[in-house]
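One chain comes next, on its own, written out as structure tokens in the form predicted alone.
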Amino acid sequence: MPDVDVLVVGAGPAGAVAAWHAKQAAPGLDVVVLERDRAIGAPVRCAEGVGDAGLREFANPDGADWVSRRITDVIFQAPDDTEVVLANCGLGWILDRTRFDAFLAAQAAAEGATVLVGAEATAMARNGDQRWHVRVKERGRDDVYRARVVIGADGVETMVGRWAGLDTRVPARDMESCAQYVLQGIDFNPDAIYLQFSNAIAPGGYAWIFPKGVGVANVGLGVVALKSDGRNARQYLDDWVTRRFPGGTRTGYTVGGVIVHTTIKKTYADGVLVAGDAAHMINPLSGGGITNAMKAGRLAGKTAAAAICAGDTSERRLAAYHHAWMELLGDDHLKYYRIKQALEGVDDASFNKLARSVNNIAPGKRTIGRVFTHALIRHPQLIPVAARFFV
């Protein structure tokens, strides 16, 4: 029965960074990362886009082999395909997640963490010795790891949080079903990401085009089932792609779920922390979660290391992690969630009018702030949200 100090379940961005920073904070700790899939980073279940500033807190993208595309522009599309090119949106990147996630895991290993692939946590319990006993299936055999702290970075379908007694349920209205193709041979601006909002195209969510190269992009959408007409996400995507890119070649396909909710009320228990998608640490307005996951992983790793070194892995001690996260990004996500709720009352005709109105602004002054101001003028129901959170 192996004894470890920190057992990280999940080797995505949250888990890898948690292990990396736990070892960096306390090099003498035994840190093990479990990844149930046979390869870190695969299969890819996201659109792979990140902002420059958040990414650079953890890695330098300039010339990196885990970058697919540098992004300089953001284009919003109305339901009727009217395009609004935003100004001053900052730099962004489209990653190659298979390489990027492996890079982060390698950083953790370089600090001294042990990374195991094809190793799945199947159960977890506490047997009165102040350690968690985690049953792990690897290569057809079962082992039990005894861990002082378990960090659950096991994604949307997290089991660690449930085993620890945390409430990780997601309201049906806040779960999007997503489908995405890799399309080749299509025409678009390869330096821009495209976001299209339409209740007809992607009810409750939005459609996207994220370039991976010239003529190649991740093309997908997210749908809230409660708002759909009975079709699933792939059926909505097929209709949209057939209309937008009838000559495109589909060379890849993925499906998954995205939580567009706020951070769970409690991300900690005795000897347990949950991070990233497992804790709903996703921007509920955009559905973006890569940078959030890395920031949460860094907090979790440092908190776990400090608690172990202090000889106190109690719930009371680990609560500091939750408070730090809420101050860092969690409270902002609550604001974005309220905006998301308010936008649900805006119909396609209103989005079309808003796009045409915003295009009357000079291109160089067409910032997201000015777009939001126009939205407030045309849709007074958004004003209480803005007044509450931004004034």
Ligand SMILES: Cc1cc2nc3c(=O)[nH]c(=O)nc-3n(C[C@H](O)[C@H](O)[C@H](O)COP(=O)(O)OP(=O)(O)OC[C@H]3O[C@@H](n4cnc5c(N)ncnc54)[C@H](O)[C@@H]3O)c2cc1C
Contents of the next structure:
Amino acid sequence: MPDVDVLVVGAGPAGAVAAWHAKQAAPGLDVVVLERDRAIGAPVRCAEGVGDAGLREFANPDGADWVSRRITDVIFQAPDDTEVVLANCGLGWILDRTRFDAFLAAQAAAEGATVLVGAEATAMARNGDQRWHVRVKERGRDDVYRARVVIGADGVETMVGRWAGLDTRVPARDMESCAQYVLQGIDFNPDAIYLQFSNAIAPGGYAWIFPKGVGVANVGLGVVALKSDGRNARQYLDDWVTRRFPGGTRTGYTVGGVIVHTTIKKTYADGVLVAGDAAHMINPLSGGGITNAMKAGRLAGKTAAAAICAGDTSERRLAAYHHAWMELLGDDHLKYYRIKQALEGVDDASFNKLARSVNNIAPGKRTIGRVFTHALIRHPQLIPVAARFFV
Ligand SMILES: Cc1cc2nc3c(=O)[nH]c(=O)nc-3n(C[C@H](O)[C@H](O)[C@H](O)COP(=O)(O)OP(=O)(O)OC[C@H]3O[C@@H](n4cnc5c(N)ncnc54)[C@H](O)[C@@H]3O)c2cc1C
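Okay, that was the form predicted alone. Show me the form predicted together with the ligand next.
The next block holds the full complex; its first chain is the one shown before.
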């Protein structure tokens, strides 16, 4: 029975960074990362967009082979296709997640963590020895790992949280089903991401074009099933893509769920921490979760290492992780969630009017702040939300 200090379940951004930082904080600990898929980072279930500042806390994107594209502009599209261009409004990147996730796992390995692919945690239970016994299926064999701390970084379909007795349920209104094609041979600005908001195109979510290169992009959308007219995400996507890019070649397809909720009430238990999508740590307004997962992974790794070194892995001690996360981003997500709810009340006709009036602002003066102020003037119902957000 392998005996380890930290067992990380899942080698996405949360898990890889958790292992990396646990080893960095306490190099003497045995840290093992399990990844159920045969290759880290594949298949890609992501549009792969990240902001510059958050990314740089973990890695330097300049010249990195895990970057697909540098982004400078954001183009908002109204339901009637009116475009609001925000040029040079901040730097972002489109990653190549097959390489990026592997890069993060290699960082963990370089610190001394063991990374296992094709290894799936299938159950876990706590025995009288203050360890979690985790059943792991690898190459047709069943092993049981004994671990002082298990970090559940197992994504939206998390089981670790449930096995530890945490409430990881998602209200149906806060679960977006996403579908995405990689489209080749299409015409768009390759330095911009496009976001289109429309109840007809993507009810409860939005549609996106994230450039992977000139003429090639991740083109997808997310819908909340409760708000759909009976079509699923792929059917909405097919309709949108057929209209927008009739000549585009579909060279990739993916589906996935995005939890646009707030952090689960409790992210820890005796000897357990959950991080990233598994703990609903996605920005509920944007649906972005890569950087959040890395930040949570860093906190989880450091907290686990310190707890083991202090000989106390009780939930009382591990609660520090939850408080640190809420202070870092979790409390902000509560505010973003309220804004998301307020935006749900804006109909397509209002979005169209808003886009046209925002375009009266000179392009050089069009900042996110000015666009937001404009939106408040046109939609006073957003003012109480904005007040709560900024105060
Ligand atoms: C269509 C789509 C588009 C998105 N676009 C963006 C975007 O542009 N920008 C952004 O920031 N975010 C985006 N997201 C969200 C982003 O992908 C996630 O927030 C991010 O990947 C979360 O990282 P994670 O490490 O928590 O989980 P994941 O990346 O999901 O990693 C979890 C890992 O755990 C493994 N695993 C699960 N169960 C087990 C088990 N029992 N044993 C072993 N391994 C297991 C999985 O195979 C997986 O590799 C998108 C999501 C979707 C679905």
